[in-house]
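Shown here is one chain on its own, the form predicted on its own, set out as structure tokens.
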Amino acid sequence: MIDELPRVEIRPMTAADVDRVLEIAASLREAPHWARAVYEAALDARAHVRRIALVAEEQGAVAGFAVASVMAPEAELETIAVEARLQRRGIARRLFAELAGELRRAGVRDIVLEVRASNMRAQTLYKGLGFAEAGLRTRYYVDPVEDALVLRLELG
């Protein structure tokens, strides 16, 4: 299935990838709806927290982004969404596969991410990663009120 997009290219996130960020996120319901200022401070190498944002190109557009805080020897998958239109084609595997060799680099051993109980979609593709359930928050959630599942994945 990945290699269906010999087109789709794995780069860093810039300022000027922004606001097509946000209409990607603005447009999927499971996506976190962050404010624009969330997304530069992913940008800040000066951030507290280090933070490895990349979006996939396809034919020069941006068609979907990840952004992973690093706090060595692990790492938190904030969000990882590919517009929906072109999902279900290997680009979020292709991100996650970028963003994991990023974070090998960084010293990251072990991933971890929540996501909704009720996105089934979502941990399928995690699960595909390899992740594994690791805990339950209740009540994570607020809108709508839902728990998360939480998921881990040792790098290795």
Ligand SMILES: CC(C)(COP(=O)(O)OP(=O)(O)OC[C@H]1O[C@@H](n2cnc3c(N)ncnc32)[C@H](O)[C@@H]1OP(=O)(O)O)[C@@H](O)C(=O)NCCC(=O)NCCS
Contents of the next structure:
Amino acid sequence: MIDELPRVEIRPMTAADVDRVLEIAASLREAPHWARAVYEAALDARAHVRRIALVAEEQGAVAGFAVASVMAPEAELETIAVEARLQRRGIARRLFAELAGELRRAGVRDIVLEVRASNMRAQTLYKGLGFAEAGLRTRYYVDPVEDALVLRLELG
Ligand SMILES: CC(C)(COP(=O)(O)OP(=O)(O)OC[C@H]1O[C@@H](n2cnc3c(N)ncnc32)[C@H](O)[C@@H]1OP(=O)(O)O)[C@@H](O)C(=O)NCCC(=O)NCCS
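Taking the form predicted on its own as the starting point, write out the structure of the form predicted in complex with the ligand.
Full complex below, order starting with the chain above.
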């Protein structure tokens, strides 16, 4: 790990963050490339599925984000990404810690996620956070076609 960043603030994502979030996602091959409307729906408190969307701000600029859907007692971590320049500084870990706290408060006991079988950076992050393998979805992803590992974490 390079030195952790002291001035990272984790806060809820707002509509004003979506441009920057799209920019970060587009710059990362492994990040899901959602349409703007999907992020906007994630911010809609009246949506059918509730989502918690957080950003990490470093020196006034959004550097990363995470989105989870909440179906208590289960939640799905749908995306987590950090801009390349600021990776490996503990930002994803900070985002996840905050997200897990919010999910617990929402009555969540288990978090599940899918990750590309080739995405070793993300798998190392998730396993370090305590996720364990819970299944395999064969040829789940397209562009390129690839298996998904299903990981699960029981919130203590
Ligand atoms: C996966 C990702 C979110 C990690 O973000 P990050 O802010 O760099 O992660 P952190 O600095 O909090 O790292 C936490 C731990 O994850 C693991 N990790 C993160 N990046 C790693 C890398 N390049 N190589 C090996 N392990 C890595 C390490 O265990 C690390 O702990 P350590 O630095 O103390 O060894 C980031 O690499 C990313 O945005 N990747 C592209 C998008 C993506 O794949 N998202 C997940 C699928 S949606």
